[in-house]
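We begin with a single chain expressed as structure tokens, specifically the form predicted on its own.
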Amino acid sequence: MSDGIGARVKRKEDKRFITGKGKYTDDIRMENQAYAAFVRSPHAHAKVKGIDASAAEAMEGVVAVLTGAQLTGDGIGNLICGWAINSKDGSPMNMGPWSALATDRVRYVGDAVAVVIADSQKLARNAAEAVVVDYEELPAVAHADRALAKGAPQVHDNAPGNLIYDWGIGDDAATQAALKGSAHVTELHVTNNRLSPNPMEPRSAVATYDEAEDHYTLYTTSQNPHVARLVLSAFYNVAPEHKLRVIAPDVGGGFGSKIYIYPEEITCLWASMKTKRSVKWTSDRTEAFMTDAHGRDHITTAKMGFDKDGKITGFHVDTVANFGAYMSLFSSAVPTYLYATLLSGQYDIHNIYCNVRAVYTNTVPVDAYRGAGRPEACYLIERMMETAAREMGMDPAELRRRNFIQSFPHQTPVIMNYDSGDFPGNLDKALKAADIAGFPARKAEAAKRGKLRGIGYSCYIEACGIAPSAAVGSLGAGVGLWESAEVRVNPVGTIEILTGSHSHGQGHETTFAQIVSDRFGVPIDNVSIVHGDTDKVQMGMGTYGSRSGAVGMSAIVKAMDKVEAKVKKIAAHVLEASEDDIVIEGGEVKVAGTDRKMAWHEVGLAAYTAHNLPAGMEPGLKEGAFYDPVNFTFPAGAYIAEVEVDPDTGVTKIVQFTAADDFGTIINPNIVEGQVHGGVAQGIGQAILEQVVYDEGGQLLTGSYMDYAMPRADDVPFYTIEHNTTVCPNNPLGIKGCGEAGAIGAPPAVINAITDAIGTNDLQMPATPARVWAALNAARAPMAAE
């Protein structure tokens, strides 16, 4: 049907969103609702010597002022990291204690020490200002390269030298030997700038404790409500799992930042129990900058060797990863198994070694942000390839082509086994669409206008559909990474899909309905998607890592397989035919080669008409399934950025951006291309605009949009989007995933283009006008001196 796989169907959910009818957590209004405001540390590092809440408690309308001592006294546990990483010597990672409300010490600006519960949001905030905290300020360290220095301030007592772990992957000796025997070695020092996720909807929580039932309900902005319930019950002791319902209604973007349970959700649930009031908290944008998990923040030194023919001989990487003040839920996995395992990129590299040292600093915790480790890996690899091509006087596209993996499956030396792809084909499509042959003429024309024009390449690969459970479990993951689904066919033939995946902008209500429509021939308006409520949906693992298609849809397919089998049994019985002759086409169930058939809704009704079912068959038409992948999926692509730089101001304009992606089977091209557009915009933001900045004392200097530069419409070009499909062989739909590609592939393409334009490689992200101007003039200075 026209609604099925591959159709450009308009998103079903957009009607409520564009008409202002969405229902977000902040829209929830509960009876007897109170409001929370947090008392936050103004210091990056300090001892908490005392808290005087008397003035706040005396204010009319203040329900309570609650502290960390009360919270821990009630047995509420510390926040945890759910992925165990051991150092090279076998020692476990040093996970420092993180209480939802700090008790004896605060470790970053914004660390909460108390919460005020009041009758209005304004009153709660005013009362929070009246709470007096006696701090003894301590020395702080804010930057990763200083955290490991001798004598640096210690963030956690159980992490000497601020070291969380010293981890490695690959063969160090073989890689060093390969570099030693290389005809050419490229060395590079890069920083991957710290970013703030900035979803359109700030975090929010509404917690209700029902004293009569001893039951808790939490509405929250979560990408994975079942995991939230699991962590809140099993690890934080907030409530027994069967006494806790977590609901994630419409969520306005996440980009990874809403995967985690934060102190605020824990505190609101506990405060509701303490006060016997529903408690609501919604972050303002300043709080978001201060408390939402940040992304990236790597410092890396790397060497890449080449033989005389330009083939890569070895790749040696040393990375320091800044985790901030505490270990967040998935933080430990990001610079290890989501970063280092992708350092082969699209290239056939036999010798790779990566050493990662993770460190604490007195800053906001860092965790997964769109791409999570893969952008950091891609940026390093693709900057290395571009730099090496320039050093060796080779065409950067040709150098990549010489090193592309040509056959699949391909086992890399850093765990990953790539199952499919066409890397030369991706590049060919990008080169043609970008009109590389016409670039010299465009460069010459720009020069006549006094502009510098440059071109930059990026060939990315990522691991999506984070799984399989056995693999990640062996690498330290605390939970399996499968997904679940339930397919319910109602007596009138309408279909409900209950999925553990969660939609926060990805269009699941449309694409999930499309695969059902394609399978059973029903209109997508007859298919409803249910998600985000732990009391309605069976246990699921949520949405992150571009897993909703490859893993979430695969679970739906498995459940549909079971439904189809039962449909055929029912139809065969009613139509007096063999099951082998039953086919489902165009919304009808037919006996092949005859005119005997049943409409889809007739089969649905027959399933619930128990007296006319085959002997021994249970009534109803409802089936569930769990899907645990056998491998990651590996989307890949080639991106080409073309820029113009004004040498007088350093202002960069991206004049053309071409993306050629291989996402496997595409369910809805509109939605896929929208994901690419959004991802590329975020990648451009990292490349030229965005950076979280702390001063040496740990004070946040980018705490608002006055200081943190987000991309606007005039910062991004119109994109040229190409698709080069190779089907994933390891899931039933052949899907690879598309959600993170743009954010992964765009930054190196843009920086490679800028450095090509200005003629110097000495440029770090974000390439602001000031940085570009300084780099250009620093490169010109030696020439002027000559």
The other form holds:
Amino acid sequence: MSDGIGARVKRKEDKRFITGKGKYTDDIRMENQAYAAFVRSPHAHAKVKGIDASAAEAMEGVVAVLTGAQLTGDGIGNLICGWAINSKDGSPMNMGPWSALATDRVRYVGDAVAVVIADSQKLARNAAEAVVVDYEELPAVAHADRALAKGAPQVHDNAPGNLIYDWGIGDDAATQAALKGSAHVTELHVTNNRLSPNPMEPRSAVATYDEAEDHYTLYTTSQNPHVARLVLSAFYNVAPEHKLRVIAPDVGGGFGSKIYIYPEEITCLWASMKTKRSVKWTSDRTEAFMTDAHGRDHITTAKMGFDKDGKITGFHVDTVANFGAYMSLFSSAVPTYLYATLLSGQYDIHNIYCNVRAVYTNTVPVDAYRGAGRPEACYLIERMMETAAREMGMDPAELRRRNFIQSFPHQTPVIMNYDSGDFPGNLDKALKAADIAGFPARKAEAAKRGKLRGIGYSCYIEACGIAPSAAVGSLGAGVGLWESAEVRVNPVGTIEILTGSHSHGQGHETTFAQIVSDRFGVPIDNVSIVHGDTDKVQMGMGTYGSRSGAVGMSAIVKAMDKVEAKVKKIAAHVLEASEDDIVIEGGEVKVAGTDRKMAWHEVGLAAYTAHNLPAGMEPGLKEGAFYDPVNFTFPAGAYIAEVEVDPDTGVTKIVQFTAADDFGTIINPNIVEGQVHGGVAQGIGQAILEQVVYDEGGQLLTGSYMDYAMPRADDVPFYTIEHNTTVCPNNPLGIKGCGEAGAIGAPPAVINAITDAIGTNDLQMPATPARVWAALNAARAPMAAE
Amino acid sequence: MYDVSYHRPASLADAKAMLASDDAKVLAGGQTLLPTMKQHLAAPSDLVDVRRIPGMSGVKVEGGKLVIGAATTHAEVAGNADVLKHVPSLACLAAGIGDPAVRHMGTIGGSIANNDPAADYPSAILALNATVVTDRREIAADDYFQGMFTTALEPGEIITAVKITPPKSGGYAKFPNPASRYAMVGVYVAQTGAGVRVAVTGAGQDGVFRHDGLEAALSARFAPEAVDGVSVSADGLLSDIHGDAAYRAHLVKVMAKRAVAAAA
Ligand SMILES: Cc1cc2nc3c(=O)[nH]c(=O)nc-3n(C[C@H](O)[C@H](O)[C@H](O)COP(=O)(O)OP(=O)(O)OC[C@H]3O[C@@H](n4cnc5c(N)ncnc54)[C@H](O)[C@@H]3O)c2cc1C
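Could the form predicted together with the partner chain be given as well, to go with the form predicted on its own?
Everything in the complex follows now, all chains and molecules, and the chain you saw is the first one.
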């Protein structure tokens, strides 16, 4: 079937996006709609001593000014982190209170203290400026290492020393001993820079309260509307689940930042009940920089030991993770179970220990962002490997080869059990595609032009298809991470797939239709995908952690299994054949080896007319399924970056980038390549451009694109993309996932290439021109002194 | 954005009358003014759009001088045959401002009226020893720029044109800020009738400035190597998250060399 698995079909959804006909939350217009504007703290840390809203309330078009005291007074619950992590000593994490509107204290610049509801967005914003808040400024701390220092300002009273947890995984003593006995130990101090997610569509919410039904509807920019409904109901007491409908229509990118339920969405729901008006809020870009959950922000010191043959003996890691001012929904899991469990990388390491201290600071909350924990792990391991190879005078490819895991399943010392892969094969493919043999000549040619050319590798692995519910449950997750699907075959044979996955750029309307087309032989145009509405789709856990293919599609396959069984029963009955002889092929349901057949739509019609069904069979052709994965999936690959550094300015140009990925089964190469392109661009962004900067006092210095450097088209090269597929043995389609690989694998490849070019390993991300120039000077200085 | 009244005067006289009120402001391409209004950082009561006033835009050659109307967009300057012929380095500078959308809206008059310390044009005006023509006088470049976002313009004064005597040669090299792509350091060198002039934008705490050391060295010998011996002090240069003063000082030399190498 030309539209089936593996076909490079064009995205079905693109017509509406490209012609401007997409329907995003901000496009929703309700009757009698009012607008919210938030009154936000200009201080990183302050006591709220009073709020005078009288001037604002008197302004034209102002419906109400609502405060945190009213919100908590109405019983709206505090925001929570849904994954419980205990410290090494067994004590639970120290979660500080987080009210959607601050009542007595603000803890970061942008923390909302009140909301103005008015007849237009402009009136609401103007009135918000007229709300007078009496703040008493408190000392603030923005950086994780300073937050841990003695005498640092305290962000939450119940987190002494700003420590949320002090967690460990692996065997500390055995790892220390292994390092002691090593022939060589490489030590690195790396920071993983703080990033702002920057989806093209900013967050938005339109909340409507129906007084007659005591029912709420929320349109919002969510990657997981059912989870939003669950949390809004069960924890924030907005409304019980059957009285709350959450719709995530077209969503323009998320990268993790739209997993969470934020103060603004909660406030809009509550405000719609208070004011009896629909309430809309759409973030502007500055608000997005200030209030969207940030990503990364780790400081790590690590040691890796090697024996005389270059085999890794032990890996010891000490990480401090900045959580910002409050614990966001999944924040606690990111630097623990999504980070430390991947520290074995692609290598056979027997001794690993990782200590993670999570700390509060006066900055916006930090949570999962494309890759979430895995980029931090990969960056650390892969910089270690390259640095160690240089220190030991070994070819970095060879050092990796000596340590690659070669047989599967492979149990690492940090929980993960890798199910499949071909790590040497990935690297070989990448080396060949990158024309490694030609590198010395390219380097010499670049030198003639006065440029320093360097090459860097990165062999990444990640855990996707998040996640087996029992496993994550045992690790503290408050939810199960299965997925659900429903397959509805209509009487005319067209098919609707209802899925709990949510597409916000991933192209589900195309790829999900392809697996249906592959199975039943119907054209993809006869398949529609329904998602993002809690009233339509039975249940779902949403899209993040590259789970829509491995988990979401698996649920569809399970539901299709049930449909297929029923179709065969009906056809066998009508065609008077044995069920076992029925085959579905090319849009027809046939008796194998005969010319007896029914068209696909005839079976659909038969199911619904129900005139001639097997005895006891219910009419209709619609089946649902829940799929709970048995393991994570493990996409892996080898990336090679080649750069040219201008020694006069420190500017890095990425001249070549090769990716050889193992994503398991590929449904649509076009979409997969798009995911790699976007992911690598974000990885390059992290490596050389992007960085959120707060000053010492917690003021955000990167509040717009004037200072936050996003990658542009001319910052990235044309990519060379290879696939080296091993099929995932643990799900029906053999899918591993591809959504985060680029962002995970690219940063270390780029930094390894730059450090190769400039001849020093002492370089932090983002490797801005100024930093690279300074590193070059530092590297040159000893030579000058000679 | 707060409420504002928009006016489109048909003549300079009308524009002047409309600008009599303190809260009225000239609007040209709006590429700086409108974003600041949206952020509530500026709140004029009236906007006086000068772009359609006859004679305000376009390029002509008059008495051996290039006369560029204040409302001429960056894209027009970049592509204009007279500019390309007489001051190609200026066309090259204009072609490197912002992105195509910005270049088709933003104007030379707006840029120099605004005098952003990271803007490109101020370096050209200063290095080329240009004359800023207004509705009431002509101002020499050396007198015009008075510190960041500060110029010799009086309240309500309207720039109508910029006059440039074509130099023997000129060159511009820009090191773009990685985020905004404004100039982190931009150096314009010109061999003018008044000697070699070198103007630096992006780097100075007080906005665009001329560099004596570079001018002296390049007057002695107009060649990239002449820059090598010059010392550029970091004093008075900007430090921010994109680079400190020492880095900027270094870039001034690198860009100066590149500007000389590119000079035509
Ligand atoms: C995304 C983006 C990128 C940019 N990148 C760059 C860059 O790389 N380099 C660079 O140099 N600039 C850059 N700019 C700024 C751009 O060049 C602006 O066009 C310019 O600074 C202002 O010109 P304007 O015509 O838009 O003026 P406006 O925004 O309309 O006005 C700016 C100021 O000048 C005053 N004014 C305008 N015209 C006159 C006049 N004739 N007489 C008196 N006062 C007047 C106005 O009252 C206002 O105070 C960028 C802008 C944007 C939005």
